[in-house]
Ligand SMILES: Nc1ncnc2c1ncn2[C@@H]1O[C@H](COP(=O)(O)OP(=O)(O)OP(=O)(O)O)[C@@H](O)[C@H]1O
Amino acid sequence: MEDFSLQDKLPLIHPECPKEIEMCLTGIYKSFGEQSVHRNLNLHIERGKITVIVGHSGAGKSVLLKYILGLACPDQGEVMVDGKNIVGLGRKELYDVRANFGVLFQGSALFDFMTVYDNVALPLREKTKLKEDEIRRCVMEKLDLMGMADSIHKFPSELSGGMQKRVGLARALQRDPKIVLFDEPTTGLDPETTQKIYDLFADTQAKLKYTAVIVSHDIPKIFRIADYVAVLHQGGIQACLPPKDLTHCGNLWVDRMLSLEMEGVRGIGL
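Isolated structure of the chain on its own, the form predicted on its own:
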């Protein structure tokens, strides 16, 4: 069998963790029982940029997001968020770190019994002491940014899949987070809607300047909005480079992945 693991021969974007780096995952090892998921994984996320994480099904892409949120701890290694190692932090300290995050889940995670307005207002009502008139101003501002200001009285069941993603993103951005995590955000959408949602992600990130981390299977479509693409395989990051540099990065597995995907072969589960 071919060995495509060349991670030790590929430099990361940044050899250290300077000020422009928002998050660093260093020396990460993780196993679930006898199944090893991550082995000496290293990844640096640059502040104010869009980093896309790709890899085959079961490679541990979503687990990386859980490390960053403090929802899962690696067996070994450090997860630095804005200069602080969050591994082993107490509940209150984690709460303070998570206040900097917004999350768009795979299924949007909207509450069916709430209107669009109430779904987007929920983070402000639960996490702040803002008065209702100020909450309304914030909600309408974000919904207008998403092109959803006319849908405040609708329920999620009355929205298309793309519209639900827009509402989910409005809610994720409600507290003006520094970092937004996207977990397979276009699952279930048709190709045309997927492209529109990616355009929306790029537009809002350019306007609000947050750091975006997107776990995605849409290769090569997602490359269009990515500043960096991190390729996860065999427990480690094989490459983390601008999309234009991936095709000649020297990693055989990355070359194989891209050639298959661009030929329309979906069988490797990316």
Given for the second form:
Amino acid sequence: MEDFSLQDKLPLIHPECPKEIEMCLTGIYKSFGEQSVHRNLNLHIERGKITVIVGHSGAGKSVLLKYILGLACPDQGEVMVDGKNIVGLGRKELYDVRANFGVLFQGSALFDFMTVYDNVALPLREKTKLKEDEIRRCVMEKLDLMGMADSIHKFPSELSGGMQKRVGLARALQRDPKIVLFDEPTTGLDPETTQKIYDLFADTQAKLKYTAVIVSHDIPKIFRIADYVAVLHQGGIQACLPPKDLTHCGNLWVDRMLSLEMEGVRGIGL
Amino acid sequence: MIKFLQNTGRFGLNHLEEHGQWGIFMMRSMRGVFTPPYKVFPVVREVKTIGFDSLTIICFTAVFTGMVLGLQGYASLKKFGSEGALGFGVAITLFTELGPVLSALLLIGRAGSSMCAEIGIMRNSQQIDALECMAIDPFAYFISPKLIASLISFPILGFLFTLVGIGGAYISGVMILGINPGAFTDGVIRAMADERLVRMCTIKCLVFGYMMVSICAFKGYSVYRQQTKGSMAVSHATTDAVVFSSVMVLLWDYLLTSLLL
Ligand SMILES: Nc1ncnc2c1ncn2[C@@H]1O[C@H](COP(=O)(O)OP(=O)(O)OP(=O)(O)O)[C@@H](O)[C@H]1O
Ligand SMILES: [Mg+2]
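Mind pulling up the form predicted in complex with the named molecule next to the form predicted on its own we just looked at?
Next comes the full complex, this chain leading.
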């Protein structure tokens, strides 16, 4: 943590022009009835980096991910993924874009009529021509990583919330995605498992070089693996900076979050 | 006054939109039928849940319907001294009306409601979104198999209903009331030899099967259009689906009969 508290003051919005843009949201407006969720939101996501989106509960982080997935449409604005505008794209092209995605929903969204094994095997069964024993090998490998190998015959309703998250992660990483979108991957997990999953992200990211967008409340632990942290506040991205620059970005919300975190540590006498 | 006009307008637009979405829904599920990869197993599984698991209730209802028809038919025909026509009359009634319609209503109650609830819950818990995000077409994955399965199951169960019903009429008419068995079977065979009746039965069953899937699956798929949310929405959608598809079956029964007779 010292890492980013000892830095000198840096300019506000730091990476003026990142090298390679994978995804880019520009001029997004969205409201649900009376409630306006996003007002002129702009975000660039660099290829092959991990971007973490933070913001208070109800700020519109999950909705933002849904734009990228093509599950929700902004009222106004462009959502470019890999050079294509997702908004108003046909079904076929949308599926082509989504084929590169690995997605974890906030509520895991496992198929509740299938066992854990079948859930993780589904993307392979439907989208590849692998033989059943190869599928078995891949599935067990991913489940092993998540520490879920001994629950393969259980149904999602028989798992705890954290276990469901891990199965969801195994399913999302199954087809070696080029872009991963995780909505709160570690919420509800114990510190040790959280740590393990972050290590796993860092490892797989180093290996596969995927572009990751992770929504998380896990400040400041998530900063360890983040290349950029985007702060969503009051309907827009207030800053998108490398974590070490964040404490000096002048954003009150981030400052408060970080100081609360510190206080928590101090409060119990550590 | 303005308020009234506004409300009427909104109501109308809502319904138009619903019909449009229904059209798109049906197009996508039809397309799912014809796009490879063609998988047999999901269809077999659906035939089991829609068709095979309904065998008992279909047979049970058919036997008793047939027996009642035999009793009633005997009582009325006796007045004209033509009990011998019982077989013919029962076969025609079952073939053209009761077989297809009653089996469709039973299947809507049994399979249609569960189909709607299943899809509605998947929709509510984002499972359908998850499928979409894996680039798996939810229509090809689990709505098209239901469509094929009910187009297979409905005619089979409709004919089965008819045959078992005739058996029931045989029990009450011939075995209990003592009509001449030769006259009864003769009448039945004469009725079945008319290919128009067989065609009518098949067409009705196919149309009703299509009705059931298109309405029940659509209502489940579009639970978010309900005024209520969550589990209430699923329960309302299921009620809507059953009521609406039953009404449509009766309506189309009349239309088809007048067209095909
Ligand atoms: N389908 C919807 N209909 C109406 N309002 C919605 C809908 N989806 C989201 N909202 C509203 O949009 C806002 C943002 O929701 P969102 O789920 O993106 O929050 P979030 O940032 O992910 O919060 P959390 O951290 O708690 O998950 C919320 O106030 C929510 O009430
Ligand atoms: Mg959220």
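Rigid core (definition): largest C-alpha set, two forms, superposition within 1.5 Å. Numbering follows the first chain given and starts at 1. The structure displayed is predicted, hence computed values, not measured ones.
Enquirer: Is it the same rigid part for residue 176 and residue 227 between the two forms?
Expert: Different rigid parts: residue 176 and residue 227 travel as separate units between the two forms.
Enquirer: Fill in the domain rotation here: degrees turned by the smaller rigid part against the larger between the two forms.
Expert: Value for the rigid-body rotation reads 21 degrees.
Enquirer: Provide the displacement, in Å, of the CA of residue 113 between the two forms, taking the core as the superposition reference.
Expert: On core superposition, this C-alpha lies 6.0 Å from its counterpart.
Enquirer: By how many angstrom is the Cα of residue 158 displaced between the two forms when the rigid core is overlaid?
Expert: Between its two positions, the C-alpha of residue 158 lies 8.5 Å apart after core fitting.
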